[in-house]
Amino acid sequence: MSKDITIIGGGFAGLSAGYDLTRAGHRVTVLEADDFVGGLAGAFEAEGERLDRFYHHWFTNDLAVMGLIDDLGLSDEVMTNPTNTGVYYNSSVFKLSTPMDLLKFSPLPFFDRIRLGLLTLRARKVKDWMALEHKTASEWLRELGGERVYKVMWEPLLQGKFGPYAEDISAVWFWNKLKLRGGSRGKAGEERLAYFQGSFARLAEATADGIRAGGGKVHTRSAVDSFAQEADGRWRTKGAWGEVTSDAVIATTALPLVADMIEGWAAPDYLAALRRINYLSNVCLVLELDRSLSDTYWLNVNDPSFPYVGVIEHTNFMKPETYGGNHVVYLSKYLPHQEALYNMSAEETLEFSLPHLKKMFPEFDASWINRYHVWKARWAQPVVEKEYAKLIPSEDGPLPGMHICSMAQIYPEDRGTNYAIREGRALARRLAGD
């Protein structure tokens, strides 16, 4: 039987669920607070082409997103290339893309380089991830690789990514990262990644167009204030834009935002559970330069004095000619939203960052910058703690017809477009079957 279904949030989970539910014959309305769809995959206009606000790529084993792309008839738009990965440590850049690079990684003694390589292999062989639930990443990585490998390689990355939560992060989260990167390699051991031409926003927009083509509705600038079940069992969703009624609601936003929407009727224990998971924010400084910083695509920063966890030179993957000849560099930082960097203006962020860039790349000069952009996301990364499985709320809410499909429920994998699509489509299949 055809149903009216309201989807709160126009990110990839909501869009992919809406796309499949529409194709199954349901009447779908997607409500997105921003003036664009895609969530963290929003884009902006660069010279000659659109660019992601926050850097994105896929692994070659990201099957869910490739399935959606195929359904939309856009498989020819996916670019797959080998990439260069490096580590910035002790004021030097070290390549770390292949097994041979690892053997040359001089910050570690030779025996520890072998331990580091074996650590990755051992991690990929873990099948029962639940056995890691009771361990933190720091405990597990020390067990596998020893103290020196942990101090040089893993501790700086954990601290750079999670800051005050670094010692709380689950071993499961780190295991999945090692497994994913190890499974996206070519025959020579090089890492291979995929990108959607014209920005990830194009895929989000194509999915939204697919919903509309099937008779559904996608509304932007439509923030939801509340949703509640009426006496007749239908759901009423309200905002400054008006209201809509439906047989079911799927909320895909951050869990604390869902709690705010249902605070008028949900039990205190349920609201507390939705607010229990912590989130980090993100600041992303995007530079359009007249020349390249380096030949490295993805530079992990293992230096606590550098304020960003990664320096990603996007045009070492896509050609600079795509963006009017500009070399595009992303500097990314996850942090609590109360920190000073998150609350700086764009101009302050750039001025703060320039001396650090100069230290990392001594030849760099501010005159290289043609344009710059600063993007911020309040709900960018759930903090995946030890025994995280116990914190994840069910997809089914406390009343019939309420469902949640958020990035914080993606586990043991980490949030990302591939898994948002996988979970959105899985929920759609279940609801369509019901």
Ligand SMILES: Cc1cc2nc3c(=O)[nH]c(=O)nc-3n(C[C@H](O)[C@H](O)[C@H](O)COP(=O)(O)OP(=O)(O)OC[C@H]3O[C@@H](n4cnc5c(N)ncnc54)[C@H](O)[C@@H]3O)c2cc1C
Second form
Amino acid sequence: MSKDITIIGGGFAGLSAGYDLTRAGHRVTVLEADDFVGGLAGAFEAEGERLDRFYHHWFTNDLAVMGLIDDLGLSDEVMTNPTNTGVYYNSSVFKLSTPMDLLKFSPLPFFDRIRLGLLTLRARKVKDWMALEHKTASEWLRELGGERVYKVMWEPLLQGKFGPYAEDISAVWFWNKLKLRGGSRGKAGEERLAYFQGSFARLAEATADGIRAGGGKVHTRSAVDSFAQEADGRWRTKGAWGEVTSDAVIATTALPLVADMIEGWAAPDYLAALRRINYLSNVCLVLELDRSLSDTYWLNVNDPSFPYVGVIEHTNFMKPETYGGNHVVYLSKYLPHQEALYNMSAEETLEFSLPHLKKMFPEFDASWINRYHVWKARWAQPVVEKEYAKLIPSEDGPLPGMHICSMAQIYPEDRGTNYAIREGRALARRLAGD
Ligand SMILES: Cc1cc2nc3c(=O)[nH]c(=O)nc-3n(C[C@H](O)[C@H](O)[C@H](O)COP(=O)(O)OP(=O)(O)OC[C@H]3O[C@@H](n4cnc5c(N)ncnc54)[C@H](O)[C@@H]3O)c2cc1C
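Take the protein just shown as the form predicted on its own and give its structure as the form predicted in complex with this ligand.
Complete assembly follows, chain above in first position.
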């Protein structure tokens, strides 16, 4: 029987659920607070081409996303390019893409370089991730590679990415990162990543178009304030724009936002569970430069004096000609939303960042900057703690017809568009089968 289904959030989870539910004959309404679809994978205009606000790529083994692209008939628009990884440590950049790079990684004594290599190989072989549930990443990485490898390689990354939560992060989270990146390789063992022509947002828009083509609705500028079940079992979803009623609601926003929407009727225990998982925010300073900063695509920053955890030169992955010849660099920082950097204006962020960039790349000059942008996301990364499985709320809410399909429920993998699509489509399949 065809149902009315309201989906809150027009990111990849909401759109892919909506796309499949529409195809299954349901009447879908997607309500998105922002004035664009794509959520964290939204874009801006850079010299006539769209570009992600927050750097994005896919791994070659991201099968769910490739499945959606195939269904939309857009497979020709996926590009797979070689990339490389480096580490900034003690004022120097070290390449770290191949086993040979690792053998030359001088911040560690030779014996520890071998341990580091073995650690990544052993980590990738772990099949039973449940066995890691009870360990923090810090405990596990120390066990596998020893103290020195931990201090040089892993501790700065955990600190940079999770700040005050670094010591709480689950071994499962770290295991998954090692596994994924190691698995995204070409035939010759080279690191390869995939991208979508014209930005990830174009894929989000194509998915939204697919919903509309099937008779569904996708409304932007439609923030939801609340949703609740009526006496007749129908769900009423409200915002400043008005209200819709439906047989079911799927909320795809961050969990504390879902709690705010149902505060009026849900039990305190349930609300507390939705508010239990912590989230970090993200700030990205995006620079459009007249020349390249370095030849590294993904530079991990293992130096706590540098205020960003990664320097990602997108145009070492996609050609600069795509962006009018500009070289695009993202400086990325995950942080609690109360921190100073998250609350700076765009100008303050640039001013604060320039001396650090100059220290990292001494030849860099502010005159290289053609344009810059600062993007912020309040709900950017759930903090995946030890024993995280116990914290994840069910996809089915406390009343029939309420469902949650949110980034924080993705586990043992970490959030990512591939998993947003996988989970969105899996929920749609289940509801369509009901
Ligand atoms: C810095 C950074 C880098 C990343 N890099 C990658 C990468 O390289 N590859 C990759 O695959 N993934 C990457 N990700 C992760 C990826 O962007 C997310 O996992 C994915 O986009 C999540 O999709 P989602 O639909 O679950 O959530 P979201 O994209 O967060 O969508 C939720 C939507 O709900 C909307 N919303 C919020 N409140 C309301 C309300 N009250 N009413 C209506 N709508 C509301 C939001 O505006 C948003 O559009 C990155 C993320 C960040 C922050």
